[in-house]
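Here's a solo chain for you in structure tokens, the form predicted on its own.
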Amino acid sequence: MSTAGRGPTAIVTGASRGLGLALAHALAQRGWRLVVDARSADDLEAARTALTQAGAEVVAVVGDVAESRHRGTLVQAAGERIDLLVNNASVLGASPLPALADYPLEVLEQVFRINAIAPLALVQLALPRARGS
């Protein structure tokens, strides 16, 4: 997919609500091409519609950043050049926060997978397409 002649391209994870959606809207208003994701298809479609109405070219990819295949799909959707990567997708984990001695390990593994490992893996995939690399 060629991105020649287009505005800058950003990947924004967790873009269906909150900070991710607000950042995507700000980028849309500035002429950015957006690749956005979220786990909820309905929420992501609503975000895609709103961002498109704001004038952005938007590729919406439903999925979980913890999955390697999904991260690859995001990078492929961005095309040849990625100007910005916003690793916004996250989970809170157990709440209220338990003592580490009582923290369910499967929940903690999910928190680390989504909040630490997935963002680093996405950066590693996107870096070769980053402007100036």
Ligand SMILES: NC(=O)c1ccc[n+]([C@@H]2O[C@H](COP(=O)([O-])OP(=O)(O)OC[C@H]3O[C@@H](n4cnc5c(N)ncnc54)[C@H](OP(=O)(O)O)[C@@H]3O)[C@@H](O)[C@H]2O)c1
Given for the second form:
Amino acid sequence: MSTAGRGPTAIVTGASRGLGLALAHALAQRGWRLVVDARSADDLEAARTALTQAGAEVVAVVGDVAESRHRGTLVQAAGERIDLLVNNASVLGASPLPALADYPLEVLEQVFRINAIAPLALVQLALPRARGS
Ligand SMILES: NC(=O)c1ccc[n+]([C@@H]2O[C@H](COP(=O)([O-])OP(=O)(O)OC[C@H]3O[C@@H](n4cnc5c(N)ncnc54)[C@H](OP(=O)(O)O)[C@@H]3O)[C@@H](O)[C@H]2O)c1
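Next up, can you give the form predicted in complex with the ligand of this protein, since the form predicted on its own came first?
Everything in the complex follows now, all chains and molecules, and the chain you saw is the first one.
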């Protein structure tokens, strides 16, 4: 897929609300092309609509950053050149924070998959397409 002639392209994970959506809007106002994701299809569609109305070219991909196939889809959707990767999606885990002695391991595993492994995996996937890398 050729991306020549387009504005810069950013992948922003977790862009359906909060900081990710605010950052996506700021990039949209500056002419960036956006690839955004979130797990909730309805929330992501609302964000895609708002970002498109703000003038951005937006590809919205529903999915979980913890899943390898979804990460591949995000990078493919960005095209041959990725100018910015924002690993914004994250989860809080057990709340209020329990003592480690009591922390449910299946929850901690999920936290590590989303907050630590997925961002690094996306960096590894995106780097070959990053300008100047
Ligand atoms: N809010 C704060 O006070 C604060 C302070 C310091 C740092 N931060 C950091 O800033 C970032 C954003 O915080 P926020 O408060 O804006 O968060 P938020 O309002 O909870 O939004 C999180 C976004 O990430 C998405 N998301 C969560 N898990 C995902 C997953 N596994 N795969 C794909 N998308 C996922 C959510 O959509 P779905 O749930 O539909 O997937 C949502 O779009 C986080 O990394 C957070 O740690 C926040």
